[in-house]
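Presented below, as structure tokens, is a lone chain in the form predicted on its own.
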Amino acid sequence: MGKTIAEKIFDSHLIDNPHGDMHIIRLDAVFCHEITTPMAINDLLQRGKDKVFDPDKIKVVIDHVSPAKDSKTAQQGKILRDWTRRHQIPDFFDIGRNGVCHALFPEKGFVRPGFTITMGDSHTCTYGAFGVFSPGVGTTDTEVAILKGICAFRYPKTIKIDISGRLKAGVFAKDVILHIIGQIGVNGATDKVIEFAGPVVDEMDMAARMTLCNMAVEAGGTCGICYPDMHTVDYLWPYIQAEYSSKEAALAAFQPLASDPDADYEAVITIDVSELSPMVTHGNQPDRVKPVEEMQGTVVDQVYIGSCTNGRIEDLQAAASALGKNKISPRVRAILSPATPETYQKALDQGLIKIFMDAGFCVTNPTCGACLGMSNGVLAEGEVCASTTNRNFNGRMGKGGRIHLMSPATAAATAVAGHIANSSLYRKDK
């Protein structure tokens, strides 16, 4: 029997298996932000063990509120940093270097096919977009990870989505997983690995992929996964140059990852996105979906354009294109968060930080703050906010706050009709 890429991974790093399903694996990579790895830390040094594995496979950043916005955060922060230099971490993100974990790990270089990685957050299942096993994991997980560079898992079982078809202009990736989500529902796939494949993910770009796996969580997933190929090798050449003689090198390197034609699935299933139409969510579970027409109309008071899910210049582009000249609705504001540094500063370069800045827009710096209500964009009671990040559950971005999940492209739009609306680079008949 053949395996699956996410079983193969999981066995090159198969250390122990102590007892039943439980599998003790090693890790390639441990990433850390600041609100969920100070309280590891803490209880470490309680314990007498303020020790780390491999100061050079921890990656740390501080991006969910940035900058602090009151003296808990701003302690938050302090733990993070105090800790990085007594154990002489090298790669650490702080304020002005930051961004958006999800999009500015990648970014790096940090995530290469057939590694493991974990992280203190539910959206490390992002890094399976480079044919990667990525959990995100709890405080106790994170403390044993950064402690011993290992990490317990029940063997992978996997979910594959086969995506069929060619998608309309003015549909995205964000509109294709919602669409699945909407479909297999928000425990559809729970303690399943989601394994896209298929000619439209073939197709699709690493800011693409890394939309769907992000988003594999909100079907209970515990990673989505993308088999590695020349789009993954373009992305990560930079990184990758001095260890292959060519592309194509490491081409052949990443291919076997791929899972055998035999593998055995949990379940299979094919998802023809010929006739799929722009997206929307409705009610409080990323499952309650409904094409952008059906809800024509509903009005917003916030638009937010930006996080680990949207935020990357691909997003930015397409959420330019459909401004074009013009202004935003009165009735809303709308804030644009880049996800990186080297986004904001693209997004400058090309010209889309003065579209967005002359349509209305409100533009900060690299941010979590307003995907969990936090800073940055927070909803008041009442509110409804068109926003392109993860999660529409109640009070995710402010308490009584309501949330319409969405493409860039489809947000641009809403911010401009003051309600939500598809985009002008929709187009039915294509």
Given for the second form:
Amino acid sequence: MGKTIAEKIFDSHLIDNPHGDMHIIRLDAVFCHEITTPMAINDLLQRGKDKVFDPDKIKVVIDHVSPAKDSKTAQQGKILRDWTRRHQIPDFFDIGRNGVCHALFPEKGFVRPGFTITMGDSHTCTYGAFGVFSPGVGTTDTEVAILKGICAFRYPKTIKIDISGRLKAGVFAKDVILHIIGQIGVNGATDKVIEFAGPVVDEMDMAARMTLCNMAVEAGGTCGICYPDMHTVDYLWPYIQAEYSSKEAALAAFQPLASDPDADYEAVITIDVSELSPMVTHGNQPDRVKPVEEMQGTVVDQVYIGSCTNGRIEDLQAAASALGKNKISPRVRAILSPATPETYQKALDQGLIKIFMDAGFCVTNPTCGACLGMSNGVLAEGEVCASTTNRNFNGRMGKGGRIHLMSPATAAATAVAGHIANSSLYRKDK
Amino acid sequence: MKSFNGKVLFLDRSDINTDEIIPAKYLTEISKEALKPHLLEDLSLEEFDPQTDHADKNVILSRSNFGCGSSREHAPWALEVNDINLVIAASFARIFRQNMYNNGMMAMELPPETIDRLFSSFSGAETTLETNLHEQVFIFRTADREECVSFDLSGFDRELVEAGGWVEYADSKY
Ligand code: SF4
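Could I have the structure of this protein in the form predicted in complex with its partner chain, to go alongside the form predicted on its own above?
And the full complex, kicking off with our chain again.
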């Protein structure tokens, strides 16, 4: 029997099987942010175990509330800052160099096909785009990961989603993943890895694959995962060129990770996306999805473009083309938060920031901020937000606020219309 | 070891997420105690009053996919500081479940039919639960009724419960 990509990675990192289905694996990297790690640091201090397993394998960012908005968030940042100094952790991204973790860490070259990575953040599953086994974990798991470089998991079972067909113009990875979550439900992949494969995924760039894998957890998935290919090599090339004689050599090293043809899956789901139209959520679970056409006209108060799902340069490009020279509706306020400083810089260089600002967008620094209702765009009771983020839970962006999840292009078109609307990039008949 | 006995709170809904258990705005707290007044503050459940309804409860009974969403361990901590160490549900989100055991707490899955039956026989009545870890049975009691339900605690989860969590266990073993 062959193995899935998740099984291959898992097996090569296995260090113990203490009981039944629980396995202890070695971690190649441990990522940390200021919301879930400070409690782990404090607990280690209290236990007299203020140590780290390997300062070079721990990567740290302040991203959720940045710059600090009050003394409590300032304190969280300080705990992280002091800790990275104390343990001489070289890769610490403080204000000015910081961005949304799951966009920043790949951009810094910290992920590799075949890696195991954990972080105290449910969207750690994003790195699966690179062929990484990267489940989100809690604070105690982070604490042990920091101390020992290990984590416990059940043996990974996989659901394969084979995506075929050809996406219409104006239909994006976000629409595909919303559609998939709508099909399998918020509980559809609980405790399972979602493997994304097929010709549509093969054609996707890394940004699109990150959007797919990012939302695996919204279907309950342990993580999403894609096979490494030339797109992966191209993206990582600046960071790996010293290790491989050529891109082909790197590809040859990564390709054996792909699932074997006779691998065993929990389920294989085949979807054809040729007829898929832009999607949007309604209600307050991410599996409540409808085509934008059916929600057309739903009035919104705020539009938010950003986050680890859709705050990358490719997302800003799509949103800017959907905006064109239009201005946002006077009844709407619109916020753009480029996910990282590099994205922000590129957007400036490419003239995108000007397009957003001319349209009437407020452009904020890179931060999670409004995505989890922390800062920079919290909703008031009864307000509606069109958002490129990943969770439409009740109260997520502010108590009593309602969220509709959509692609950056749809969000931009919605900002212009003042109500949910398809972008002009979408061609129904082609 | 923590206590897994006490009065039962019935949360008759699936997919209760960690934003509902403890909203993100309290994630800036760096002590568990500070979470105490905010447990279940944003829960969407008709007639549920977060100010009063969980006050004297120690066990939660709920439906499927309990604890989905954010990985925040503040969710189990908010339960813990309110003396709720046990959640029984038809299924759990992976991270929430692991977070519970990592803190020496319990997240126990029972078959959906059993959960249905427990809801129909006990919700609405003042119910207490006694956990016998050794025999692996829960005993549900009201003034005039009693029902025993067996459960299956895996070897690993038992060790975490007995060790008081994953840090102690991992540090002594690896
Ligand atoms: S952008 Fe939103 S979903 Fe992503 S890591 Fe930040 S808070 Fe979490």
